[in-house]
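First, one chain by itself in structure tokens, the form predicted alone.
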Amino acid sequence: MDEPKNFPPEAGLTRRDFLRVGALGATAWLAGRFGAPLAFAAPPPAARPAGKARAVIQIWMWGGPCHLDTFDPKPEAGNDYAGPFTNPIATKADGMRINELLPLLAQQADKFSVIRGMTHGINGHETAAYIVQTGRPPGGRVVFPCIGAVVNRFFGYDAGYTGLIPPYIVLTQPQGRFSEAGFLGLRYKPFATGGNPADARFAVEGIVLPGLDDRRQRARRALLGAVNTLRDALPDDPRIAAADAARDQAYELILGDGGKVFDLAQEPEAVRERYGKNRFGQSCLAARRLVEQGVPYVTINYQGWDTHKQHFQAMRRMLPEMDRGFSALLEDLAQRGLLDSTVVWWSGEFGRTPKVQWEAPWNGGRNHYGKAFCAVLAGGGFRGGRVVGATDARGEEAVERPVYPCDVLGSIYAQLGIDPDGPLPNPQGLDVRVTPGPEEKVKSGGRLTELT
């Protein structure tokens, strides 16, 4: 065979070397897949912060859930700003109401705090995102990373975790609002499992495509192996035997005792039942499993709360399930002495117009709300039982202590023993801090020290 012809000079490599490369890079993204720590893309090693927590459960209530009809009822404003949720029922911290569909959630109000004074003033669903998950306002130069990436960054392999599920995971489907690793790059993205935690099959599914058996997935890599001749021709390359490392943790993960961990049949039937037999419900459940393993980042991606028709309708089917899962989630944690080192963050992107859209086509309706919405914080050193903030006697405005996004952030930050105010180590040399400093002219109304 010819020697393969030569690009041009000025490209300095052969299309041998262009092969090579190329197929470095296919392994390099099947690392990355599986959240495999890459020795030759990976910065140096760094201490992993030490804080009252080490790990984030993170229920994101895609779409916007209504402050009114879930953590910040007003029943006193009457059918046009109610509907019909007019009974809220007492939980078990003092002087916090809840809506009438979480009874569940009231009985362990100890344990979690509500912020009622949530804003940021922005009703788009990406931006909104954007701004709640990074901190920083939209439509800089600079794409910021999502808390999840930079808890991954600090708490990830670059510090030195040697767990075979990735360090940071989205049950189940990715975000799809913006890019979560921003400026920090495709290393810090999380790994979105795919698939239905209720159904009997997540285990599988999680991890590989659909309808690809043990059988064929080993198959599959006999072949891959067969014909991978770049070991042979570079056997003392360190990128191939970084490659070769992150294919086999890849592999175990597959095939391996690895993959148990989203094996939920291994659980009690009676636990499973109380989480709740439904998609959110046994994601709860995969999430207390996977800090149980020790993954510092679990994002819950609960879709559904996009409620422009019907919303009513919509609540009465989605809150008893949220009550549910949430709230076995939060026994269980404290059960098994995981809360106090779990921080546990529930949020939307906003909130939900207060007042309802009872004409056609909404007919009962709530659009989009960035003015004031809510937020629940619980674990990893957070006090339960207290409400932050207030909104007016409308949920139209924050009127008492408004929180901005940066605030929360930088409070999980702060529990985690990352300093919110320090450096944030990035590839691309950025001089950037964690959380947005005075010169970047970021609404903050400070962070949440009443709760720590």
Second form
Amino acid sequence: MDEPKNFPPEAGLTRRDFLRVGALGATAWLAGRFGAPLAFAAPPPAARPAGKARAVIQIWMWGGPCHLDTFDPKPEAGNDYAGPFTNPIATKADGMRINELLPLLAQQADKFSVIRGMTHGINGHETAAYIVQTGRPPGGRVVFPCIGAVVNRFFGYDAGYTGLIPPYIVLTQPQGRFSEAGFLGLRYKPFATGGNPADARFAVEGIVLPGLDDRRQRARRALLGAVNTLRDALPDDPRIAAADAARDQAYELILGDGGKVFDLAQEPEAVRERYGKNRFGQSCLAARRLVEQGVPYVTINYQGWDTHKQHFQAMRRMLPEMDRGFSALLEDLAQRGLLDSTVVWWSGEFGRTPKVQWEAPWNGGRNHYGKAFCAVLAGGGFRGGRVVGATDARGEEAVERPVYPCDVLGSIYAQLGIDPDGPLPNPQGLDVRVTPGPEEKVKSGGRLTELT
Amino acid sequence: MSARRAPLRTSGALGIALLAAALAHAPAARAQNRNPSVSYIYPAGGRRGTTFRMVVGGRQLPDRAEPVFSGTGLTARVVAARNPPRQDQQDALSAELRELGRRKEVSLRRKDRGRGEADDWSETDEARLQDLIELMAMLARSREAPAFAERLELEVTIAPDAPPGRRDFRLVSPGGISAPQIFEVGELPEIAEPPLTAAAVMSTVGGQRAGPWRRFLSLPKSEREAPLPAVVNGQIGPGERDPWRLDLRAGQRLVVVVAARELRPYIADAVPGWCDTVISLYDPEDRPVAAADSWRFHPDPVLYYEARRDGPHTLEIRDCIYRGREDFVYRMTVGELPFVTDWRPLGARAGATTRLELAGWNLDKTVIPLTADLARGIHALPPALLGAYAAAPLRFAVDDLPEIAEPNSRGRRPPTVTLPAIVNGRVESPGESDVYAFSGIAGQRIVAEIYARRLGSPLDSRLELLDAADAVLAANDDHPDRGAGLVTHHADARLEATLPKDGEYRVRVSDAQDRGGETFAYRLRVSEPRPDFELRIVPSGVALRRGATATVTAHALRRDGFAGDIDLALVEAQGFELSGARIPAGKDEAKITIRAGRDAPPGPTELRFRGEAEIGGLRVTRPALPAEDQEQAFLWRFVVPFETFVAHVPRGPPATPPGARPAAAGAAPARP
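Can you give me the structure for the form predicted in complex with its partner chain, which would complement the form predicted alone we have just seen?
Okay, now the whole complex, with that chain kicking things off.
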């Protein structure tokens, strides 16, 4: 056991014991938030931007969903392109037809708009995920923050956010270094819940421990207080005080009302059924609850869309699940009067090849396709029921009104009241804008004025 | 059977254009075609003068499939077929498996009690149990990896005088023709572990996938002692490390050469995009004494070890990241074998006689006189010529320009070169650069090109063109060459420039990674542009009924700015004709149509293509190599040459009645 170097030798406890305080995850995260001795001083709180929207729910279609099989069907292109999906359905919106396995979304089409001309031309998962979520092409000298981290900067603690729940939440697995805080720093990283909201007990990392009920949690806390001789030995050390405060916050999150937002059993069973009793559906429900609590940015990482093989079997399984959860979210937000203030953004890092790969080893799969794909925007003041842009007869190229990732992000920022062309404050002192300016020479098709 | 070679005849004229467009795009019917799809063959080679069993794994492999090897001396026939059970058979088989499992359990308990009770568990029962386990495992495996679902067992016979070396293997059937696999005819004794079963694959990765039958699974114990010298054949299953016992004597100079990536250069759905093996050698006390994971820039490892002890050593081969699948097939050549590590020169002038100097291990001959009676290009030197093995076929460049051998580039003044010329040099020490001077005139267009990586040299060249004042006029590090289908790092540099004025100029060669040494050899061509072309035909096989057509793509690899038309023709092809057979000026590819006439012979026929163009007022002819467009690791694509092009005419009625308008019916759609 190493002697901790920071503390006087007579303290007697090791760093390891010290760190074994309660919920490690939340504590460590909160300690970061309060600024451990090495962190920079947090900027003084600035005013929160005042736009139409106050929150974003990002449905991240991890792996890249095929545009032809979702919101840009091409049945006329034949079996080699459409596969078995030859009968797209009309929706509540004029002139918009979508995949036949999305009937519930069809009924909510007045609430969302489809962007059919998305393009960036990158076919690698990580680099495509980077450009879609940062607006910048990969390979530059700095690593840009993704939109969640940027919204965290403008709406989070630096803007006076006082909620117990972290302002940037990921349900449930994080994407890692290709979708994080970049040069903004660790302070703006998301908090990933882990666990599965469809489980009987949604075990949120560091807040809700599986197999540990509240009574035992309280007992642990009491025991800790009794043996915390370190605090008694160093009552005036500011680092101990900060860690104490962090721990108290963590327990407040675990045992107080703060953590209740993750307790989906509080919702009526009918509501849970409406969203679908699966990881994605219940994540949508959890996202609605988080936004209700004032969390400004929630990402739902919806895995499983990288269907190189068994593509159509996977679509038959996953499209109804997506239909149920996504439509329930839109309907629910609208009914609760939250849709106007909440942007819902559905997108993956790219689409999938319009021409089906029937040959071995794919045997009916689709490969990555960054040349053309689609995205969906709803709420937050965006108009619904519209189609922006178009691809050619096979979905292989954006032929009308191409839209680039920075256009989507810029439009979302504008709805939030963040000036997309304004400066992005950052601890590195870099002179950068929120979205790329003309000096960066990043391709752009222009903001989505069709929807605002 | 071997593909029938078309009789020698002057080639026919180009045919009239047919409804090629209708064939280029598959009809509205389900595009999943009936071509047999072969994912692997195992073992992927054999010794001449032997007969042995070979497994062919893939999809849509009908019993009536006929194996086809290129070249002479090989025959094969299908002796068994093994497919996963059909959906409607599944329940009955599950029930039978459960019942047998129960009876076996009873039998085992009886044995445990050890009271000598009568046992009704017979060998027949045991065989049936293992059979059922395999069938159920095949069913499960076919769902997660349909590309390996079906198996054919072949009996292969290699004649004692069959020429050694690489062959194409294909399957033809009434449904079509498969893409080729690589098969090697060797001369050493061969040993092979039993083929990988579905049950073995399903049971090696975690317990969950194996199902409740796992505890009854008994995998055959394989003899894993390899005599020396020999070729050791195996397949790497998930997480597997294949050990082979070698009885060594102290002082023996063991060479191990693996062919795994070489047998299957690119795999589309794997990362790394090939079977990437590593080998380790352990002494009789199980201490590691040698290891290898690649040879220079070849992913297949090569190991050299001087044994210090007598006794059984263990040679272990596995994938670098412990992957394994049915198509991870390897051939490991082991023994005190002659192996070439380096050779010089890397090339010669056409028609000239050179002394090819070899360096390596266990070599008998170190100098081989060689007359380069070959056309301009890069040629693979057969192992028989060298009398030794090598990590990959030795590539030798033949050109028709004056050659300069190893000029002394370390004097005060750079050596002067008269254009056009090929300079043979080497970057002898790290950080060194070689400079050559030449005189040029204003407006002269100059090409400087390195041939090194494409000839097996580890050099990662960098080229610069300098004027007399040492100002850099042009520079290049990597220049892609689509013709080098197995090269994944296009390290050879090439630059082109127009000289601004009369005077002295220099070309500087260096290693982009600042390395150097005896092995960092290169050939540097400095000349005016030499327009030329190479051709590839993709895919390397088609199936079409008599009277029907098939489409292939002809790729032109244009060199030094050649931009003219290229006309394609078949060489001595009775019964077949081409149409649309021109790659127009300025284009790099064209779709051409092959038509099987009424007199096209049934079965597989080898076809050869050539291309003709006018360059500098002369008619120039070049062969067109059959090739496959292969995908590596989900992303990159390469055009990989094979030995032969096969046109397969399935037996049966012709596609159209004689005299009628040819239709799209009967034409086979694009092959996998």
